[in-house]
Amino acid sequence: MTPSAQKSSLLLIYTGGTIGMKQDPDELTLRPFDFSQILEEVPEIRKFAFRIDSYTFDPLIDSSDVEPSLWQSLAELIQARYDDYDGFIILHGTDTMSYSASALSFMLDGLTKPVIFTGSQLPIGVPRTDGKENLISAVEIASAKDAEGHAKVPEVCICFDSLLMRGNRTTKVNAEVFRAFLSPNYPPLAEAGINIRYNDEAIRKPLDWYQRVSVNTSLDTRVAVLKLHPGMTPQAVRYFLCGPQTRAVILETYGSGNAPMKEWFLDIVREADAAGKIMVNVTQCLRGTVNMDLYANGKALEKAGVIPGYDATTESVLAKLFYLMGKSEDDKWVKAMMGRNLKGEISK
């Protein structure tokens, strides 16, 4: 059956998060409510001329409690239901949404359909909620097809405050306004205004629209993240870089990938490299890329064994390391693959 002949249908996957919360009248705290009530709060969804089914995780998960096991469950669910639906929408809390979207982008291979994460800053039952617009836009984009019947956006994305962004390019930047997410180093894939404008040149398309989706659920999570700061102590740096339970370390450095030139610091980096640690350099800056050839400080890191993360987000590098290390125990292979643009996560 050709894509254009298939009946349009979507699966809404509810994992938890603010979008499905209501205020407890006694404790005045936010608590999750049944997913069917979300559909009651957003009756506009029923006006779309296609089938929308739902799946609710039990128990629901606050996004602060998200673990890789949720990503594995999501990937397996999408694979199991892949032939039944034209797209998937995942309702998820905002705090770790970029981590989850990044992880799914690597774990799902051969993707030809949209997997769109969305949520809200205010509960869906609140009069000024942003959840309705986010969900409606996600539904419309997930169902959109081109003239040949193929998905307009066959990627793992985040749809939030009128922007559709590649999931592994996003980071949460604000806890108090509706534009909670940005894609600092890559343009939006679509923007929802009066009409939805698609940035077709920015959207990744599969070479084979009829390939089978496959999932990689083997993840190695032995990764630490060290944010460099003035006043670091050798004890703390050694703990992060040389810990026996750590296989890889993400170094959040200054500017274009710079770090202190202090000999004790570089000695510990060399020690970690000699111990076989994978060390990846990402910038603390919201925008820009790591270029360790630009300044002597960055070059010193490179000579000590650190590899560049280019313009990837910390969330994306973390997910990429989990994914690659889960595929192989060969650290040289992992380092080589970290420099490749696998799912549009780096501008290279």
Second form
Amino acid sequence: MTPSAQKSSLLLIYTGGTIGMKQDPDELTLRPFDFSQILEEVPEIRKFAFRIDSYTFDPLIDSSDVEPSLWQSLAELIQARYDDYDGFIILHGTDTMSYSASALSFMLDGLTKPVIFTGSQLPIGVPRTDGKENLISAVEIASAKDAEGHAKVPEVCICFDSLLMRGNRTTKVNAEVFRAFLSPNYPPLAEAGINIRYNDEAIRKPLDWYQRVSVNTSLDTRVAVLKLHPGMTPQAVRYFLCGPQTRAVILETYGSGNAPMKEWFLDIVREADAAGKIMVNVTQCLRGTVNMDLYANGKALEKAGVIPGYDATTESVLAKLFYLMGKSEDDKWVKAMMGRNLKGEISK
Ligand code: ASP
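Beyond the form predicted on its own, can we have the form predicted in complex with ligand ASP?
The complete assembly is shown below, putting the previous chain first.
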């Protein structure tokens, strides 16, 4: 252990999820239990020679119940405790972890310390749990410093099944095996094997290590997501694209950003554009980027007012829209910022 690691102090924030669940003897379903038992289950983390404090949310939730209000609470908590700790670990259910990590990546500005989400596929109390390894790796990475004493990974990340990934690049891809998350369009930031190997070139570093972290908690959630599929009806497409309650729509398109060329479909897209809707094109494919110049079908969308989401995940586009729209009522500005790489969420 390096001398700088010895001085580390971490805040472990527990929001719920499988990692801290146990079986309800009556209903035989998994329910969250008291966080103090997690430390009992993982005595290894007490062996680290640094301070680990904990904060438990009340109520603990299955992450299917996550709402933007949780992200606001997390961001405010991190800001309030920022000076007291070298890093933050957020124990969170896997189902919506990529959404939460994406949101925090935009909401926290000027980050100089790690904020690492982790959880597990099996509850920490069961013998073959992946929770222990995930937590121990997250603790080690969150406390890691470089030779100058700066955090090795001053980013919002997900640490899962020995991979450390940029949070806003991740997506949950598997509900059964331990490798639940992938970062399809960006390399892992670190890999935990015998040693933890950091991919230093892939890690974003702040321009100023002494800047103050700032938090944007104002989010505008008026976003709809439409996954295109053969057999769509004009009624359903109009409902998603032109609804009075939506300010932005994410279109999950085919391949490199293609959609039907049918006149009724493009007419509705044009109608939505004329009504001022922000429409972002994200591919349904796991890997690759939207390129609306490649096929006539993509070009038609672009002409109708849709902007590209490049190689971003749906989770990160959703979070970015919430964040940008929360900052400004100016849709032109929001569209322009959607095309900028703000937190490493797109390869641009
Ligand atoms: N349903 C759980 C949750 O997301 C699943 C998990 O934690 O793995 O909270």
